[in-house]
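In structure tokens, the next block holds one chain alone, the form predicted on its own.
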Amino acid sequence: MIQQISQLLPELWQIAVVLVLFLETIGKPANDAAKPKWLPLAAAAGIFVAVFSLKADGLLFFKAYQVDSLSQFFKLAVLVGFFIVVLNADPLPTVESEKRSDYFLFLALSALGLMFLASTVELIAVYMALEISSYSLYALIPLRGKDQRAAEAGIKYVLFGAAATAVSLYGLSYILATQHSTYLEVLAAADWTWTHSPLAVIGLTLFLAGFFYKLALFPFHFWCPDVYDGTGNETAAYVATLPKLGAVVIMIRLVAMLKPENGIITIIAVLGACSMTFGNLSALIQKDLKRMLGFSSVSHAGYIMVGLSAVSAKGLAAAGYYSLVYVLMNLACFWVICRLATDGRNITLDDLNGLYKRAPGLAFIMAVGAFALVGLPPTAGFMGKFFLLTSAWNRGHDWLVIIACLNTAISIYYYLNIVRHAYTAEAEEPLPAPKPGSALWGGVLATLLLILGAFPGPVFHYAEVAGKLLIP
């Protein structure tokens, strides 16, 4: 019993945070608008708990819950992201005072669902964990004062989410009917070829649709730019980052069951190429930063498919490493957006004009985030794309690597356009300067991106060890 508790320390810590927040929402006066002062400290402590649990290992709950290197890596990534999001969600200008305590409760509950998702190795449990992480967001996305765009964003997220869930459950019925099991350990030994098990292949493809939706992978991306644009800046920072981790970890486990020449891998590669191309071309014409980052996330979902299509330990490690880096570089950009939009408005490119004079720290953070997103050295984004491209070369999808390189060249224009506005354009009228110290934690994010770009070895090696447990 004590050993099982030690294997579940990150989850138990997050459950404790959720319970305390729940009790606080019950007892706190409705007009108390303050964020719980203990929450950032609790979120930071969760990171240390996850680091302490990195070497935990075990199979729990009737073999439906796997604690291994892969799960612990992603739980740590989720808790790091949760900590940054909690710091970023201050002072929540577009959320009514009486709803702010509930806001953080839903954030914590969604992060808990993502942590469950990292360890589930049984498809029904996967579905349940996915819904736990999603239901909270259905409530959070419309919270933006009386802005009609928030209502539209909430409706679109719910409708697309419900449709993706229905398709996934339909695919699950095919898998159960043909393979007679929902345990990944059993499914890994099953036949997943079109010749012998066409219904099983169709079922797995449909089941993956729910995770394509979370990743905003083409053609499941339509909700993404509209939701980013309509919801609050702080909420968009969460929706754009952490749910991607849950989708990637499950896709890693599912892809590990297949062979590189499998038809499902070809589908993943084709969708990845389409997603990269569509996302980058659409982002070229955007002026609203959140819409630009929305289409950017569509393209980055395609980049992650490059690593998954390799179906190797190095490829899975590259996908895991890049998903972590993606969270950091996106949160760095959203940190600047939230610091500039103190009234909760959407930020356009023109709002960045002269930023290097008003807030040189924020300008630097935005520059590092943009350089990382495009994949320029010496940032972690460069090393992430390097790992992805090298892992996929000579694995049967060289054409996908070439398309990824071409799309990286296309993305240079709109990412560096952000830097151009911040450093070379002048504001037509004086804009208010951000609060002193607003760049502190964003600076930490920028530093992490530079450190992971210069010394990616330890993190990537740990991710590769996790990948080798799935694909020796």
Second form
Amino acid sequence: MIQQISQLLPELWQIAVVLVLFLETIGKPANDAAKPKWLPLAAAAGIFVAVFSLKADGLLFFKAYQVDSLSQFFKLAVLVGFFIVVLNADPLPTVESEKRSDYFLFLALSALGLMFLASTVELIAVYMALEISSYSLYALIPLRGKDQRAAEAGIKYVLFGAAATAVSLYGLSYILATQHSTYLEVLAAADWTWTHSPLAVIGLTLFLAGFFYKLALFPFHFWCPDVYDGTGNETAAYVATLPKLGAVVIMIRLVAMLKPENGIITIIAVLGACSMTFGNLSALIQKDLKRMLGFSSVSHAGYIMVGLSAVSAKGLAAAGYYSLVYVLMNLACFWVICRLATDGRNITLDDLNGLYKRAPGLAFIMAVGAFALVGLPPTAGFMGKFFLLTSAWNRGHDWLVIIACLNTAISIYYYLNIVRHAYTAEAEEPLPAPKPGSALWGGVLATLLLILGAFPGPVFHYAEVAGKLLIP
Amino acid sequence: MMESSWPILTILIFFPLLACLALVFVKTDHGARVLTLAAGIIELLLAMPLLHFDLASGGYQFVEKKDWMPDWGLSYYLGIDGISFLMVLLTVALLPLCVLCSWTYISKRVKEFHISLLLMVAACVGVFSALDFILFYIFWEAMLVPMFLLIAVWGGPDRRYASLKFFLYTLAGSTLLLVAIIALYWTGHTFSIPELAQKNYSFNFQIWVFLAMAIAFAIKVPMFPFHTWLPAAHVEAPTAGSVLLASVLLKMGAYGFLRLCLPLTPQASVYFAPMMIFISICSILYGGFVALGQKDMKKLIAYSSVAHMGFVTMGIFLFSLRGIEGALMVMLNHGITTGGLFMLVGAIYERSHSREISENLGLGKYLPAYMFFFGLFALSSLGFPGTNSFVGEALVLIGVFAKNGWVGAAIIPGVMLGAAYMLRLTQKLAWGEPPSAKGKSWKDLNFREWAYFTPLAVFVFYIGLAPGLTLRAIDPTLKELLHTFSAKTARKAVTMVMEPEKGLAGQNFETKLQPAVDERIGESR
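To test you: the structure above is the form predicted on its own. What is the structure of the form predicted together with the partner chain?
Starting with the chain above, the whole complex follows.
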């Protein structure tokens, strides 16, 4: 019993956070406090708990819940992201003060769902965890004052989400019917070839669709730019980052069951190629930064598929590493957006004009974030991309590597545009300067991106250990 | 290979970064200039131990090797040989000169300017000394950002277009380079360039790798028809940007051909040599003709760079000792001469606020010292005997004529064009009918300007009159390079005989080429 509790420490900590937040919501409405003061501290403590339990290992709850390197890696990533998101959601200008406790409750609950997702190794449990994280988001997204676009975004997210989940469940029924199990352990030993069990292959593809939706992979991406655009900046920062981690970890577990020459891998590779090309081309003409980042995340979902399509320990580790880096670089960009939008409006490229003068720190963070998203050295974005591409070469999808590289060339234009506006353009009318000290945590993110670019070794090594558990 | 105890290359790369950090805390513009100048001079002094370079050895020297990511076989692997030695020295030497020539030219965001300059130099030294392929690529790409900022922030009126074009062009070119690196890794199972160079690859594989690498390098050189970013970037960039662009960045393309294409894909290099030579001829003639018609001094020099770099690629793809020697000499000399010319244009722009030739006529009367330097660098640029560029161009021409008289005949007009556009420019500047001198301050060179033109002028004469030492530094490396190169291609010639249907063009060229290479190597031993 004690041992089981020690294996579940990060989840238990997050549950405690959720419970305290819940008590706050039913208590007296917070008067004017931007957020519970203790929350950042609790989130920071969560990171320590996760680091502490990195080495935890075990199989719990009727073998449905696996605590291993992979799950602990992603739980740590989720908690780091949650910490930054909580810091970022200050002062939360578009959420009325009496709703703020609820806002953070849903945020924490969604992160909790993602942490469960990292460990689930049974399809029904996967589905439950996915829904825990999604339902909270359904409530979060429309929370943006009385903004109609937010309502539209909320409806889009719910409808798309419900449809994708339905497809996923439908696929699950096929898998259960043909392979007679929902345990990944059993499924991994099963035959997934088209000739042997075509229905199972269809079922797994459909099941994956639910995660393609979370990841905003082409052609399940249509919600992504609209939701980013419509919902509040702080919420978008969350939606853009953490849920992708949950999707990636499940895809890593599912892909590891397949042989590299399996048809599903080809589907993943093709969708990845479409996703990055479509995302990058659409992002070229965006003026609204959040929309641009929305399309950029569509293309990054495609890059992550490059690693998955390798179906090797290194490939899976590369996908894991890249999704962590992706969270960091997106949070860096959103950090700047949230600091600039003091009234919670959407930020366009022109709002960045002359940023180097108003807030040199924020301009630097933006530049590091943008260059990391391109994949320019010496940022972690380059290293991540390098791992992805190298692991995928000679695994039957060389064309995907070439397309990914060419996409870098396409994407440079719009990311460079961000830097150009921040560094070379002058503001026509003087824009208000953000608060001093606002760059602090964004600066930490930028530094992390540079450090992970120069010394990716330890983190990647841990990811690789996790990958080797799945594919020895 | 010589290991060194004192990590001199690391210091040369990271000292400018430290200086950047120090710059962040400097408050005044003047302080930033003085600090960067001091950093530049210290960097130059730090580079002095490089002069212990062993002239007799053709291998890598000052080697540093540390594990970086053993999981992927990445290492922090630095070292220089005869090819990169001169380039590193050139890069380091240009830093203080660049600071001096921007002393009054740059008046806004001075601190950021010097930070960009220092980042640039760090990345450039990194490119020339990296022996791990990924490390090379990292420096290669990292250099784009400071250069982009130099053009985009401190550039001329059309800087937005020029900087974007520069960035997009060069980045697009190098994306496929990354694919080539990855493919080489999976074939050769290492990222170490020296180890990769020792292995043999199948002909088909070489063709693709060569193409992927050659596009990146051809854009950087730039070779016709990938040159269009260069005039735009040169014209808009501030003086120091132009100098670094011309003197260091363009050399990276040629360096890539020498360091990577020839050793890694020798047979493909031979196969594509006729095409590369043809493009080089095009570059030489096209650059020359277009330079002839320019009204803007910077544009003229930019197009002359295209022509000069044509000589470089020509020399490289002759695969003979004289040709490659010549190519390296042209690289070095173009760095000195064209760097000097761009600085001169910057100096005159500060006086007349125009780079139009017609606005700067008849300077001989007012600025005799200025005209002296201009005449000197112009003569050097057209390859006048006794100046540095003559040595390089002559060596390339010797190499060309030894190989094929017709090719030589084709580039002779290019040499004459060089004389035509440079002499035309010099003549107008020195003796043209000056327009009204209103609004212009015709003051001759001041002490600061003397300080940065004189060292360049000294090198123009030194290399021009006594090229021996420079050649001795590069010869052992080149001989070794050509030796392995001919050994690898000779094996190819045998397999070609067995499979005559594969690559006829390559075979034809090779049969002519092979004895020439051997003969030249024998001669020089």
